[in-house]
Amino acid sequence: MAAAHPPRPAAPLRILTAVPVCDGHDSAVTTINIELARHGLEVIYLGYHQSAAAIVRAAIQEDVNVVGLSSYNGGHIVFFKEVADQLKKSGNGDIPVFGGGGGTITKADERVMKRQGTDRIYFAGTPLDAMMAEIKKDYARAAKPNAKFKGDRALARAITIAESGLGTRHLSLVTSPQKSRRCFVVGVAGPGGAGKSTLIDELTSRFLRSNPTGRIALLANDPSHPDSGGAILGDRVSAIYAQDDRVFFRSLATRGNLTGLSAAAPAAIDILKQSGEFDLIFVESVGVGQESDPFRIFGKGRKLVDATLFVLAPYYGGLIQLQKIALLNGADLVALNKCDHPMAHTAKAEIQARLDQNHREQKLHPTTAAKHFDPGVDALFTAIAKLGRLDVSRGGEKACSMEVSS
């Protein structure tokens, strides 16, 4: 008689968090983020000074089980109704919502809240184990496919259902063969602190006002601790661009897949792909090393991307390193950020004589993604639109939208 295989454990509870508007600091949210990771949740962490729509919008989009509000400044009576408002009209009030706010909070507002959608809240003087405990008691839920989730919600909870290791069996809710956008996929990797996030967001907003119809997906890889099996996966908090319904934007934990990806990440792309909702799409690993390939682009199994973006910062430590990556020799394109950095200039030199050295023709784009008008960015977008035959051409801005996809 064949052994039983053992269980597969519980997928990680997600839990997007965020500080109202008008609400200039973090420093509480932060530390119940890191409490929050330590007992292995995985934690959205979206930042200070955010609307309700940004709220929902990201709670839709990474399929969270529950969304935590921390409020310091008052207003919170108004502002966690609108949060359970937007979700219930948006239909996705399955979707709870809690929140503390320390000694503003009064009870009598809690009681209040209560009535008007929020689920609870939590006090000063709370025990935080006995605060995550009930957390993980009364929010952990079995994704499971749901026909009446539509748009975004019904793209999240196809990833969601993928990272719990059931792959793309549940396409047919997300695909449609009345959409046939040409999809291009660009994998974005390149060591920590290089600031690719900050230059993903600065590609998006090129694409926003390049294409005024088209759409643009982003999935953002980021480490789970290798002991609680929790993550902070906080990129979204330099998406700026993430605000505009265009953009659908999903935060992704390896889990244990050494990589640089999360194992459910070429499903992810899969579900994305064909929903034909998407003209662009970028894939964001974890910081890798110098023989990481999270793309496949060496030729070890079906290639993930159809091209890759490699980022270095200045101060990467001298030429040895840079003779070190393997990523530099197969890369499409290959950006130098952060090039108002003194060491910037030698930088430029190093690495374009190492790209020589690859005989490809690869060109170096110096780039300032801190700088929201930089020419090095629209420089290499016209390079990422001209590979992926962007129909970039009729031009036009389009204002940000602040409408809440369901």
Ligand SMILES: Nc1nc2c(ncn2[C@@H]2O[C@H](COP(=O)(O)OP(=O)(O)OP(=O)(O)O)[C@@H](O)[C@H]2O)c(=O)[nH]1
Second form
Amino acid sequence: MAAAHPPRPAAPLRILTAVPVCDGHDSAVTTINIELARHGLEVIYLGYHQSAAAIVRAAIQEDVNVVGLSSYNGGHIVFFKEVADQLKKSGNGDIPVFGGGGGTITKADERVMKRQGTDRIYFAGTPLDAMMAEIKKDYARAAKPNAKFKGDRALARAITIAESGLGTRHLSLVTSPQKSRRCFVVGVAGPGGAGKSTLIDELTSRFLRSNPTGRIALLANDPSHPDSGGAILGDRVSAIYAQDDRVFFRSLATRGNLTGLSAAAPAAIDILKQSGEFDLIFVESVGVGQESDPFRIFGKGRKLVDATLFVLAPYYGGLIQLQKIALLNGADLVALNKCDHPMAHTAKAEIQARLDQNHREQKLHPTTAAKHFDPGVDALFTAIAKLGRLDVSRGGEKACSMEVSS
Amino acid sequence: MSALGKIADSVDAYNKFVAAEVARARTEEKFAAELRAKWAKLHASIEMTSSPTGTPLPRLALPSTDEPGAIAEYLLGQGFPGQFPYATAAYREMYLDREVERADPSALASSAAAAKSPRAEVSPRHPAKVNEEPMRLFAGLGLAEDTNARFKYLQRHQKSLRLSTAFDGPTLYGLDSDHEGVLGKVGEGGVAIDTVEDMTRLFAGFDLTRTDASVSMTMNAPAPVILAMFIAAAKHRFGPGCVPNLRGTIQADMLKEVQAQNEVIFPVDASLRFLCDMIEWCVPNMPKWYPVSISGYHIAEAGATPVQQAAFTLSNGFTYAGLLKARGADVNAFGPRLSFFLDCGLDVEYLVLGRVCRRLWAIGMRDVFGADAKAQILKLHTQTSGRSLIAAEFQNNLTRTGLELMMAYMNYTNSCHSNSADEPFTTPTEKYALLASHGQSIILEESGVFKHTMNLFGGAPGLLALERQVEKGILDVFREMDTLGGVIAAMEQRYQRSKIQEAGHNYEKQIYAGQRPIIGLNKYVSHEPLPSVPLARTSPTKQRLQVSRLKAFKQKHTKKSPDALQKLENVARSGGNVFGELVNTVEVCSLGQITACLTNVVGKFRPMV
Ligand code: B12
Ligand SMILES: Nc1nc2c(ncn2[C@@H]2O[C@H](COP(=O)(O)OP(=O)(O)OP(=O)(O)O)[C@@H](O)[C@H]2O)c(=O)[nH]1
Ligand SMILES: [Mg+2]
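Okay, that one was the form predicted on its own. Can I see the form predicted together with this ligand too?
Below, the chain from earlier opens the complete complex, with every other chain and molecule after it.
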């Protein structure tokens, strides 16, 4: 693993961090996350209380260099082994697993764990800087095409290659002529914190329920830190419905691209479309301002998406601010989220009036994404399905009962 | 303005009132005379005792002054022990030895006033709870019978019946031991409880109806289910009439779960509803039970500074008071049933944290919520800091815990858990759990520090200066959260979580930058290899035994459980009191079955980073 002089990676190292199932000790991992990002790594954080299956799924889809687990509530010997085994069994044994757990993981445990596929353990009292230097050195890797990768990992690797600036050059790896599903791509934009991610997750649950066999892909763009180049990509934490093999979730850091999307997003969209795997794709841009146009809906060139959903929350300022949001002119769908907010009533009227000026018959969808089973989200999903002519006839409303835990 | 803004204002107003009264005491002769008379009476009420070496001592130390301004400052600013605003203590005598040595009151030379008042006028000894044994040792490992055995072991070294339960990961997350992928966690870090039968095994052999019994349970999201199992198990053993006699505490504080401990199953609104249902049921039916323990411990252990800990904990408490009031509950009925739980680490602020919290709670409850005296008292449980205990040269942890205990008692905590020196490695082993227990006994029973005289330290200039700064820090946080719309709105904006994470990161950075000396880790390091300590772990055989017990239970109740779950679902959907129904459901359903049923009705919690 540890080459003496690793080649300088072209792109930031990507690491998945998580805390095992039935464990909520996240203080160590949140500190480690901050440090990793500060040292220029892209951290895909999955959260606490995560099953081995969810961790493996995320590692594959995010095509990470390495998986870092932080375990405190015991059972680590069994759990680390389970993650390593599942990675191996699914043909992804090239992704190493390492981690820490303060004093709860002993030296003797480490010996057993190493035999069972864990790469290394960081013990209590390891200085943070030493840890970071070692991780950067030992887990660097060049993202090369690999014909052995199958399924989601092949897709994920193609996106990684696109991220390293090579566009869709390795598209052939994922193109599947047998599968030629029609795929509807929806770009989701809106101010920071309006509830885009939450809304996408709720829409995902509607999709999974209404279509018992189809697949959906989510591309979440989040900003990189301007100084370190690192990023904490935490969108997976709250995407509770994405913990399903029918969902392909990929986090993209913008790596200095200021359009609201990663420079690799157009290629990533193509890759996902070409794979023939997906019926629906949501692309979430970073929080956008008044003038931005992440999906290139206004220019003459090819639009990046088939439809745009603009999400805003009731506290956008006032009528004047509303006027200035260019995307409100071009969006196919507009959702006013956080309708549980006291200002929602006024906002509804103001936004509808603003949309009426466009003479495009844009209907405003009031939603409360934070509420489970919100009828506003149901209606928005129906509108999306209609627009994209999605097959939603197969699942009944109650077809899918919730699982208790992932 | 949210309630928090009003509370911050009410504290400012109270401080102004105290200052005005102090000024009045110094200028108005009549008021000054009243104060002097009151002071004399209070002094006269103080009984004498004596140390084992024969030094006569007052059972309560008051500031040695006869100056009316200073008297007003003490009585109104700090409060006589057991009196508003309770900075000194919740009750008058706390840990004092019960046996009063009859010493001559005139030996108390420092107070002329005391000597002057005739003994006949002395008010009777304060009847408030004296000598309530504060020690509660958090314990849980393996299966119910293993924890039961640990309880029995610890019990041999305590005066009264004190059982404090730690549950394992699957139980904390509302999952059954046979849930996919959790087997390795069964019985680790706490006890595995799936059914009412496990609960019966857990407390087998203990008379839970004894008046000196107190049972605590560190249980949160599934708290209503676990408490319902506790009630059902107790009813089976002691008859249905036992319920009002059950005494103890269940943690159940869901706000701090969202902010720090991360055991949330249902969406926040549903979690709060289930909690309030339980509190409302317990207040009339279990008058000795504390159905919520509003906890700062987890907030601090996750990284928060002492000021943040206090601010978030108190504001969570006020939020519960507001929610219950909004549901129509009477603040004077539920107020006395709220209890608190703070961390005590080595940072200097911990010298006064409990004192400051008691004061702010009392003022807020009285002046904003209109609570009467009983509902103003913050009853405090303290745990020494786990995070301050480290693996390197771990025997030093005994000193750390000893010092923290001392600080916790200086704050007159009502109950206390002391961590074991092997805390960084494992569920405490018998050896270190016993040392932790003896640590408390040595401080309270062997040493004379807390035995003879109440309020040995209160009013010291350093403490007062700290109190003022800590209080100001807390009010600043209240005001910041107020501008965000209050506790719940701030929580939705990740305010508490991001503050805690930032502080936690800072703490670690300070350690590795050498700015925060930790002996044996970054200072005076002896470079010994990590010790190999005995570990308390649960064998796979035991884990499988738990699963087979659960399967047998489910099998036995396979006919009845669907109906019971349907009834529970109906109550949950119709907005009825879920706790009232859970007491029945647990007779035939497992924890995991109940969690699944309720999740179907209210959905899942969407976690936050
Ligand atoms: C803080 C803490 C808590 C906090 C957690 C707050 C939070 N949000 O994280 C609170 C109070 C909530 C808590 C609760 C519980 N806790 Co706790 N907790 C601890 C404590 C005191 C410190 C752990 C910690 O965060 N240290 C700070 C970190 C930064 O330092 P470190 O551990 O030394 O880690 C270093 C390295 O290992 C490395 N590292 C760690 N992880 C990773 C990962 C990667 C990828 C990398 C690169 C490096 C790395 O980085 C660090 C810096 O050098 C330990 C005991 C102890 N003193 O260690 C118990 C401990 C872990 N808890 C324990 C238990 C049992 C629990 C509970 C189950 C108790 C109960 N029954 O209710 C609950 C469960 C909570 C839950 N939801 O799961 C046990 C576990 C026992 C076991 N495994 O056998 C311990 C050991 C205490 C004990 N002896 O009983 N706990
Ligand atoms: N009250 C309320 N809060 C909501 C609602 N939808 C989302 N939120 C909360 O708003 C916050 C931001 O939600 P996200 O879904 O992360 O918003 P976002 O637009 O994806 O944010 P960025 O990607 O950071 O721009 C979270 O705390 C959500 O829980 C809603 O309908 N009502
Ligand atoms: Mg988002």
